[in-house]
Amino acid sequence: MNPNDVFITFPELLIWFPLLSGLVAFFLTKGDTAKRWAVISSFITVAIVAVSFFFTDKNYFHYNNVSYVWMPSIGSSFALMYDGMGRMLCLLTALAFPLAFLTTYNTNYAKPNHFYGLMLLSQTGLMGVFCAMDALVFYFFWELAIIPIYFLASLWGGERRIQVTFKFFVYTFVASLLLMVGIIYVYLHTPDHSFALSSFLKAALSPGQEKFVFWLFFAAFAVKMPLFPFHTWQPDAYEQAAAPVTMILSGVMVKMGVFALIRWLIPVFPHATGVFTPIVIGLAVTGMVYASLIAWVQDDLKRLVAYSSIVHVGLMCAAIFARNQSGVEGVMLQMFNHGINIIGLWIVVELIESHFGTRKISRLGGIAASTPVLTIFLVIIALANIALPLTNAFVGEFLMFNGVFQYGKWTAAIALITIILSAVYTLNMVQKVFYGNTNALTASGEGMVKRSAAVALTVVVILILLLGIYPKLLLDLTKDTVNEFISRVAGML
């Protein structure tokens, strides 16, 4: 394939289309025009990703890679690569936005053109993060994904949104500053003074320098995931943000940190990774147990789902640092599956809150009597959240726990406690909210699930069952990324 025959590559298209769509949305001030535009453009983005799956063969290399001279004076190129892991996460990103838009289609936001414009700009940043192969480009899109969220969280959301967003801002601003310092430091030690990932992998860092810069990168990625003890911004932000923002934050944006561990942190800092692996895995497993116990006693649906997400992300982090085939394969599955499952849970929570005006578990009960369809959806999603066999999360969690077990039996044993706790708080929530006696508040549950939300939940359930029965779809897609990662870290062990 002649590169001159390629007018525009898939990575470029996935960045430019949502960017232009978001900019157009700002000018659509009449009625629901901006909302309809956002839904249509998000479906077009899904179609672009879907078409890209027909061009995965190596013969189509030039459709999936691009590198423009961007800032030659400092050795930075606009370099993007659309590999298996990037393609999977771009698919998740593409799916998350229409799911969020459909769920809240009947919700009217103030200044909808600004709301949907910012949402689409955030999608642009996410796509760029998952494709970037230049550290400066990666940082640019990292910030582009986050900045719209600041405005979305502070302008639309709950009563405490301003103070919560300020806390989120402080965490992410400090983390981004540390990341920038780390990037510049590594850049200055590259053999050719380049920001390219290939140059970062060859940086001449002493063991002491690696240990120092490792924590600059790790802190930035840990805040984004979020990993214990960098997690304290998360439950409040998820609780106070508008539903579509929460879905993107928890379903997709946390994957920026998980992705960055695999793409940037561990390959660039092999020595420091080996030294600090016990500490990182210890933090991850501690966070899993801590978040499980906190979720167990929650009376707020949003906070329960938020803490359950910390558990899943902690397991992903532990499995990555175990650095074996099983663990990394499990992470590849779970990055996508966790995104789908957590968005499904947020859809159900949003429908309950918007209909009954409360998220308190103690005030709900017996919803199944009036909304059996929503109950079926929730039960399937809840079973996926606890990784029941034949749901999409089962194979991924099995592989990750196996990877952690290969690292350390006692570490895995402690982590396995969270499986029991997850089943307890998830099934307890289902029983208290959907079963039991109907009360005066929940007696009027008819009409909760609008057609657009039903479509979103149907897509989620189909993906849960499809990938639960046939996870090979994602395993095959990401196998090259896994093999490359394992071969690179083999010398560290």
Contents of the next structure:
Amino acid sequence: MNPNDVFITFPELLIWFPLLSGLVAFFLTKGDTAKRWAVISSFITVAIVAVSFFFTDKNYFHYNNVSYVWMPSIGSSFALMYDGMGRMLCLLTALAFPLAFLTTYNTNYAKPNHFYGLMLLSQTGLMGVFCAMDALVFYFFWELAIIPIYFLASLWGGERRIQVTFKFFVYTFVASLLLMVGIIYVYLHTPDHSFALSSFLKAALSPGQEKFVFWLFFAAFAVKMPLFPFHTWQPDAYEQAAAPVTMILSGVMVKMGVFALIRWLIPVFPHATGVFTPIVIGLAVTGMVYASLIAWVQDDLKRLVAYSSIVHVGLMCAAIFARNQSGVEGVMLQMFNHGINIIGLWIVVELIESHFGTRKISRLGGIAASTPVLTIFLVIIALANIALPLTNAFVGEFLMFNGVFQYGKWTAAIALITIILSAVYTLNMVQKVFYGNTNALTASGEGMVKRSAAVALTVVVILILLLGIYPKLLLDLTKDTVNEFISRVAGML
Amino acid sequence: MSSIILSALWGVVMMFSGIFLKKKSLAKYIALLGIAALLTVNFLEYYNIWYIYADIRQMLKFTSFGQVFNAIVFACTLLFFLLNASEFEAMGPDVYEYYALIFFVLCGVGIAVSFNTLLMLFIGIEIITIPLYILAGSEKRNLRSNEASIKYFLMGVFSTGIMLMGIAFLYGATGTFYIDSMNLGVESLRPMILIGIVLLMVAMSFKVSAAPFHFWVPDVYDGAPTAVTSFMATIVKVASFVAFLHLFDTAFGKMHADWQLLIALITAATLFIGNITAVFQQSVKRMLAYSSVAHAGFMMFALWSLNTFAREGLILYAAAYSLATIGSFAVLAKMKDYSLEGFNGLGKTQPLLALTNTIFLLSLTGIPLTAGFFAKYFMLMGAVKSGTHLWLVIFAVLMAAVSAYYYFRVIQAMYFKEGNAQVTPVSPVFRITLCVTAALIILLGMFPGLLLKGLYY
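The block above covers the form predicted on its own; next, return the form predicted together with the partner chain.
So here's everything in the complex, that chain up top.
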């Protein structure tokens, strides 16, 4: 296949298409047109990703990889790659947006053209992060993804949204700037003075330098995940942002950090990773237990989901740093599955909040009596959150715990406590919100699931069951990334 | 050379047209014509198509660096004229004189960026500052404008004295004014040379408003008419920086190790004071004054690292910072209320002004896709490359994060706060120019190479 025969590559298409449609959306000021436009655009993006899955073979190399000269004087090119992990995360990004749009299809946001325009722009940033092969391009999109989210979360949402979003922004901005210094530092030590990932992997850093720059990178990724103790922005931000924004933040953006650990941190700093693994895994496990305990006592549904997300991401981080086949395979599965599950949870929370006007667990109860449909959906999603067998999260969590166990028995034992705790707080929530006595507020639950939201929930549940029964789909998809990662880190343990 | 001569001549032309043309509104057209002519001759000289040759005994040296910088200065002045035409007319009765003074400043800029002897440096810097003393006080009936003028004058004269002292020491020690043939290696005269260098550093720090020599900045920038502030904070400042870099690179580059630490301390102090003080300002004009001090700190990195990245970075920084600051001041000048509350709800009342101002502020913060990002990026790249003092770089990025705080407060006021921001009427030309400025910022944010390529013609 000649590169000149290829009109446009998939990663480019996934970046430019949402960008263009997002810019167009800004001009659709009439009524519902922006909303419809955004839904259609997000469906087309899903279709593009779906088509791209037929071109995964090596023969189609030039459909998936591209590199333009950008700034030759400093050795940076606009290089994109579309490998297994990138494909999976692009699929997640593509799926998250229609789900978010459908759930809130009956909500009317003020200035819909701005809202949907910014949403689509944030999709561009996310796609760029997952496809970048050049450190400068990666950083570019890494920061760009934040800007639309900053405006989205500040303009639409709860009462304290402005301060909370600003806190989130300052956290990530400080960390990103440190990442920038780190990137420059590594760049100056690459043999060919280039920002390409392949050159970064060959950078000639002494162990001392590695140990120092490691933290510059790690801080940025840890804030984004977020890892304990960098997580304090997260519950507030999730609570205050509008539902679709929260879904993107928690479902997709969190994966930016996890993804970056696998692609940009561990392979570039093998030595420092070895040295700091105990600290990072220690932080991750501490954060898991801590967040589980806090989730237990939450009365606010959104905060509960937010803390449960910290638990899951902490496990992913620990499994990545365990650096073995099982752990990394589990992370791959879980990156996707966590995205789907948490979006499912947000859909349910959003339906409850928009119908009853409250998220307080203590004020709800007995919803099951009036909406059995929603209850069935919720129970399946909740079981997936606990990682019960036959749900998608089970395989991923099992593999990850297996990986952590190979790293250290006691670490795994402590981490396993969180499984019990997650069952406690999740089932507690299900019981208090959906079962029990119906009160005056919750008696009027009929008709709370609109058709568009039902479609979104159905998709989520189908994915949960499908990937729970047949996880091989994702394992096959990401095999190349896992193998490369393992072969790269195998020698350094 | 031709642009230096032409700008001086055009200043005289402006003054005479003031005598013969009574209509105030014609002044801007003559000024725009002058700037267009300056851009053209600079362009012709750059491509060696047409230039004036005069035997000036190597006292001035014209390089592609200087010409690219001149092009930036003229382009920014063009935008500045387009954006501030009505401000000039509102400033006072002598519109033609204001424009004439600006052209004299441009003449000084031309000399200050291509000097090859300390004398020319002195003359250039003086030609830049003397018209500004007058411009700062051009609102004659306004006490604060008068205060600004007198403060600027006293501080300016003081630093000029220090500069002359430094030049005298260096001349005494080396016997020459020429910066490229200065013999700094005489061991017995080392103290004199070092004193000379430090005095020059202090004097130039005054001019570029680096801490701890920045005390005149807030009052002068706040008191002067907004249009003049915008000119002083951008074109004049970056020109002084180019002169600063040129002097310390060419003349004292060999002794870099001796004065590098001093520059590092000035840089750190400037970044700290500029950014931290800006956080506490309630008036946006004062905030922008302190932010200009903060940006001086970033530009100081060029002197600290003194390598190719730093030189390229200074060019980018000059363009990015000038464009964004001119734009931001132009929006500010249209506001009825300069306080932060005055911006509340601008996003609703004037969407275009708010949007472009957001782009300017994002560029000043250094967000990707705006020119400010690559400006900072190149500066930091130069600094990391230059050596082991990574602490200063980390300190700088933390301060950049602080800067996000005060720039975003304006964005928050414009979009997220309820309010009814009042602006004076804006013309279509103003709107279009704002859009062009914003577009240039984004263009440079995507392809900084467009500008840097020019350096190596």
